[in-house]
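Here's a solo chain for you in structure tokens, the form predicted on its own.
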Amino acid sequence: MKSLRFSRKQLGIPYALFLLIFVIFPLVLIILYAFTKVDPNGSFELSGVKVSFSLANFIDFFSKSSNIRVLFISLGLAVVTTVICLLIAYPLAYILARSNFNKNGVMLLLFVLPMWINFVLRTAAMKELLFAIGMYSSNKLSFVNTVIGMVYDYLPFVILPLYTVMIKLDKSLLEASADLGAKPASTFFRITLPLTVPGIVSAVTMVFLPTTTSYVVSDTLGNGNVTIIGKIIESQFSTMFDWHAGSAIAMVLLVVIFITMFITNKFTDDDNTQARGNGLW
């Protein structure tokens, strides 16, 4: 019997179908709902309802100061969480990558192990811990508790990409830097840090973007005092059943995500270009 052989294009068909059904088609629906509104005299139907093209959903969102406030709170929460995760994870990943004890990945496994536990269960466990030490009952600490929960839930997603990059660093560069008389601090800022930028960018992407919509953490640990943009989107779809307004808010968040990714990718490209064009010092 002749062995079956598939070309690269044929092997890519299942993946293309998956993207078409579960990514592109839902995104097209979101765009349609975002730029339309219910209109009895509309030119076409969407889900059996007459609609017409309009920017009213975006105008309504930006005309309410409460929505703008929630958007900035969400971005602020994401920035604080990302910075704290990086400050904790970077030295930790650096130690794990250079530790001889970590050859079998035992220590890394201990830090990544929480990723295997259900997200909601981890959040509930953190709530019980904060309640036990008396922090959950204070409304003044709602934002702090939310940050703690976010950091706890997303810290493994920062450690892993940083560790993956650091474990592959060429140690001969560090040795050459020391042989040329560079101090440890100079070696870190001129060699180690630039070479780990791809891991930092991956970590920022994996933390900054989800924290703007992780309303489960803010609802559970914020004691109802912290509202983020993801909660508003969820309420529009599930409570108010206004898919047009919910889709518009989702589009606003999508634009913010695209801008963030553009900035991080541009930063990575510039850093890589500079690293290729310059010497060690």
Given for the second form:
Amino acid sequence: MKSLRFSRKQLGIPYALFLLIFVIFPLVLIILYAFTKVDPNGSFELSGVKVSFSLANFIDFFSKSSNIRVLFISLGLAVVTTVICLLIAYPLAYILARSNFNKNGVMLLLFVLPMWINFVLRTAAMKELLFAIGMYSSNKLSFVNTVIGMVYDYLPFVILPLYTVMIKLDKSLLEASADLGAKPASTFFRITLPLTVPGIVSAVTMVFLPTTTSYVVSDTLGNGNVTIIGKIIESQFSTMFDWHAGSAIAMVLLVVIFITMFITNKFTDDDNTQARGNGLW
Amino acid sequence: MEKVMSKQKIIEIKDVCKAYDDTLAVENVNLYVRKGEFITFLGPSGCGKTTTLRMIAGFELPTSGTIYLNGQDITNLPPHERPVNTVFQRYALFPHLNVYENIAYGLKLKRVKATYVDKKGRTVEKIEKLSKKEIDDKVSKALKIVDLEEFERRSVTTLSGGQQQRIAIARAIVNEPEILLLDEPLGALDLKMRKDMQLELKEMHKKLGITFIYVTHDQEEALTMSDTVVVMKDGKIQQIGTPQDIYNEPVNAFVADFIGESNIYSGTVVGDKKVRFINKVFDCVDEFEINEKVDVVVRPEDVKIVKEEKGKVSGVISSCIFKGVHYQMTMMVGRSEVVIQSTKGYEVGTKVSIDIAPQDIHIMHKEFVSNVYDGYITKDNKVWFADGEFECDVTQLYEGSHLDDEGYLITQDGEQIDLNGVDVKVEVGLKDIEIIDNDTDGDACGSIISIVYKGDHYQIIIRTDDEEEDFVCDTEYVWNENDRVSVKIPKDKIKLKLKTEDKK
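Switch from the form predicted on its own to the form predicted in complex with its partner chain and print that structure.
Starting with the chain above, the whole complex follows.
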């Protein structure tokens, strides 16, 4: 019997096909929709409607001050959420990775467990909780409530990558640092922090983008006062049925995310040239 | 040539114990290290050598006891305040820093007192950092010592094992510590590199003049490099001495076995400077009490092959391996093995005679807690040792095994084993031997050669007639010397162990 043998190239074909169908093709469609508009005299057809190339969708988006405001609120929300998540998760991951506290991984499991419960359900539960303590009713606290919900939902995504790098951190490096005369605080800033940057970068990547778009949280907890860019995209697609405008906003968001990640990366680039997570760039 | 050693004790460890949960890693260690000395902690893994080093470095705190540095108690001082630096087993170089930054790490943290004269002519003391130039100078000096000039800008992750090792040493010595601690630093290097680094470290020690405390499990490394060797086992110090002392005068069988190759036998002192082992009486130089059970150690290179009429013992060569400088041969004397090193090789099967000079027979006290014999299993699944055939439980040789109807042993996995003629180590407790007042009812017989009153019982030694093996037994009843007796041992009191490690 002739044995089946595949070259590496052949084995890659299914993945290439997958990428083509589910990544490249949709992306091309989005770009196509973003740069066209409905025009009866249009040169070609997109899903049965005559369209022509145009920048009108972008001009429309940027000419409305409310849109710009939403963009900034989204980014603000993402930054605040990411920072708070890091502030909570970093010490926590450090404790979990370092001490006997988490001997069987039970503690870590408890922190990650909420991730396994439906996202919408969790957010609804958070709403009830905030309502019960009276925070939900106050319109002034809508932004705060949204942040609380976002942090609650995305915390596990920050803990996990941080925990993974910290558990791999060689304890003898910390001992070497102390041995060479560094006080514990100094060891932290000179050794622990720089070596856990890859974890921070992947944590930021995991949280920043979703928080700009997961309008379920802002819809549920924002009491109608917090609109984020994800919500606008959604309404363009499902309420206004304007796929062209929706695609254009999605493109804007994509570019903004690209820029932010590029900055984050530059910020950490100097020490970690081949660190994990950086391969993305 | 004897090196003149400073008398000053730089480190003194007093009654130090370290327990992890329930296990004692280090038990009552007492030792001191002289200034400028190269001292090595030597022992098998898990003997507590690394733990002791880590307590000196400050990474572990002793459970009890005190550590003094220059006479000052540093037991609870955190590592960053101790004037010692460590070279770690796996180097522990900081991967995010380059070679220069790694070495400069300690220097950048250092604060020195500087004295200034201010405008009004007063002297002012300031605590300040080292200047960039000072750090640069020191780093390049350290790199020069480890022979890696021009490597400053390289990333440590691109270096080879040997180079990383050198950087780790440079990083430690650049801080000019009073003591350099080295935790198996050469363990990850290949043999050739290790040999080179041994000599270089020794050279470095001479040049720098600081105290080196070195941890290794490699006895050759310890002997090559050290001024003093501390041999440890199970958290206890076995022997402290110069390499020569440790090699030539080991205090017990463990040290003898650990340091170099050796033949170790259980022997009995049979007269003034006379010891009996492998069934022959040899002259020796150490004086011990008559009838005392001792460990006898003979180095393979001290066993001389001689003409038959001049030899003490004859035997047959059972293996011969060429080792480069010499041949290593095993000779069988009855059921005992003698390892011999000689520049002349003999073919397997040759009958040879050997002699051992009295000064080459090292005799050590043995902590006597049970009778130990070399025996073998007979065809009835009994065990033969000490001139007698005893009933025993052979299933204890393999865990979970049982005997089938034909007397074969069936192991846990269902494998059938014929035990006939298998060599075993037999252990019998002192209290488990029953003495019978005639020489026919027991399994082995002999005469009582000594009776010693031990406070609440008598310790009796019975010597068998043919092979002159001894039974040492504790009993409440008094017997007379020269009584003819026989011994019986309950089946379940005979402990058997396979001599697998001796099998060829």
